[in-house]
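Next up: just one chain, as structure tokens, the form predicted alone.
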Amino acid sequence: MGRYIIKGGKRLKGEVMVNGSKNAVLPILSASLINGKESVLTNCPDITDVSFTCEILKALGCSVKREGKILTINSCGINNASVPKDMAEKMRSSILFLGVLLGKFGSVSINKPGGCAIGKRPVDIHLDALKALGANIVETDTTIECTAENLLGTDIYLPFASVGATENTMLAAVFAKGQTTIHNAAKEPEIWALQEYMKSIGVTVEGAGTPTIFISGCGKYKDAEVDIISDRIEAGTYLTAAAITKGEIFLKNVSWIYMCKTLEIMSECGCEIKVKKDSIYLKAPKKIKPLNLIRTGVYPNFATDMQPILMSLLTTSSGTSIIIEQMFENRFSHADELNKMGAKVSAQTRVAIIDGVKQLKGAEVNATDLRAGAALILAGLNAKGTTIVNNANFVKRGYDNIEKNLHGLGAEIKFCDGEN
């Protein structure tokens, strides 16, 4: 599973150029699917996300290409509509493969998905979505196959603002017959980067950040170019990364609007920064002042995908501060790591209570999945002595060499594929 190994303690200060959204190029990836045609994605992150999913898409029949940042995908030959078992086990959003497979082929099998022990993430909702469209749903306890002969357009109302469901409905709906409208649709900007994409091969698609998206399908589609929107999470983690190393940053490609709430928070613990266009300067105080609460929550609330980094930063700060969780019930499994290196978190299921101490110190640690791994690489980044993350691959799902980027600012900081 590889490792990091941090030597911490190095004050972090340069410029990092933000990566295109892995869950923005996730969903699209899928919806090349669509047009049957070609689709060149720019700004894509050279992720194992990405690569698995690109080994699904050559897996049913589509020739896939990179070129650096470039990934051009053909879809004219794709011939099955079954997702091979071991890369749907691989990763999450492998689900996203079942409304646009349905839509296409009329039927679809896939295996339940793998990807981050961070709780309970149950597909009914998809499913549900899919059978109000007409889809017929047989599901064991590890596969789903799904049959529709028609799909119709229709009024859908997802319990919950789903950024999964949201999408699988999108792309499902394209091929339904009349016009599908989701209520409660998930406000993401990655639901408006779909969205974007659908529209340039010439699916009529409106709504995207808002609580109500309207789909009309065409039977008539093109090839399309888009420019992958940033990460809004690797750029809250460079953020992150300067602010517990009492460094500066100014971060390029990023665009900032769609994490304000992300930067109100780290404005709060006492960061000064400062935003242009499609870049944002931070420079740490000289002490991170504790949080009263934060609460996770769906865009545009705090995105429970930072809550992990930062809870590593806020063991660094001036006094107690509180994370409640409010989408994953097991997204604390970091807080038990960070204690081995000198923090003073108690996390139960949904509450964790951060007591600041004065430095980490260096230890080995276990990622246990994506977000998680990043936290404890930022723990180390502060410590003093070396700290060692293992599990972490989990960490190259999503973010398109860490490393690298983290050494260009001043750490110590290197991947070992292995146990040397």
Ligand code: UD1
Contents of the next structure:
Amino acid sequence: MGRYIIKGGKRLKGEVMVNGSKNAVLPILSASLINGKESVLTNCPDITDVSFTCEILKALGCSVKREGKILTINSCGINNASVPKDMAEKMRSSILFLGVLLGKFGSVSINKPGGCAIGKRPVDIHLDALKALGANIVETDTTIECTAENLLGTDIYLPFASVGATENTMLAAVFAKGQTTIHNAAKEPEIWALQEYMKSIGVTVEGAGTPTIFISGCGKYKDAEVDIISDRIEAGTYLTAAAITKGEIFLKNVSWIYMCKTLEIMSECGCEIKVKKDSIYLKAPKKIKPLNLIRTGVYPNFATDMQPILMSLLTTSSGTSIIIEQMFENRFSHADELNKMGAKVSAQTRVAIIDGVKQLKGAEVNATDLRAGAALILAGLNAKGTTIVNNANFVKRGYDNIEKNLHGLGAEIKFCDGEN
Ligand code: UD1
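Having seen the form predicted alone, the form predicted in complex with this ligand:
Shown next: the complete complex, the earlier chain at its head.
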């Protein structure tokens, strides 16, 4: 489990090199099964979601080697289509193996990833899209069995622009005969990153970043080498760490172009922001300004993954802010924990009202999911006294060495391993 111990109140200042994106690399790891050859992923973050996914790849017969930020997968030895039960249940994104294994083997059985702290997270849109390609699906409470003699390219209309369903459909469509057109596809940058990986191995695919993606496989693929795009949520977390400590930060190796909404919001909060080709500079104001109304939404709207992090910042603003969570039904679990630190947040199912306080105070709090954990660390950086954030394992799912980066900026933070 592990915990972070933070002595707050230090003004952060310095540089951080942003890592590769968790949500971009996970579907690319599933896609590395397509070519039956080598895929070299550079700028690959060293986070537990990636190491768990590598365990799945190994269980399927692939070889995986990490050297620093370079991950090399060879899928020539793939010999089975069953994702081990415990691995599937442990990680939601294991569902991204469904489409590609169905295409590769014509049959796949996988345990449902189940709900999680932020909501039920059903996979009906994924399954309907696979059915449209010709799959037969039998579901039990805990398993999904998918079979298809042949997948046939077709027009698929997603009822909601789900990120995971778009990725799963792309991964299956590679194996379909003819062209597949995905309508109302998700437009997130991570979809574009998957498209670029697919193109590099020889798949004909275009349209990522727009609501319509066209995709056709060719059956013969090449080795790949791709650089993983920067993590826009990790970048947003470090910007907020500087903002909540009245500090200043220079982020390197970051694609600010994917972060326009976050930067607009930070600027509304009073932060001074300058962007260059692959860097962002932020200087915090003396006091964070409140925000009238922020709604999470699909890209390019404000990312739901940034919501807990922004809430943490707004707890220290000079007035009242409102956040509406539109993406997930249960994504305010951090509010109660922030309140233990002296914040004034009143959260109902989808709406949170945040009254700013002068400074938070240290407390022992529990991370309930990945971004909630990050939000509590940021609150601890602001707080007077010592904060203990339990369940560090959630944070390690998506942040590569957050304690080291924050320490480099002047924070007093350490990670302690072991039970809470
Ligand atoms: C991905 C990201 C996650 C991010 C989310 C929204 C990864 C590994 N995870 O999750 O960090 O918070 O996008 O940007 O990339 N839904 C259904 N049925 C489905 C699929 C989704 O009802 O079949 C609902 C979900 O419950 C949720 C909403 O659609 O309320 C958005 O989900 P989706 O875009 O699919 O998110 P994920 O791909 O799970």
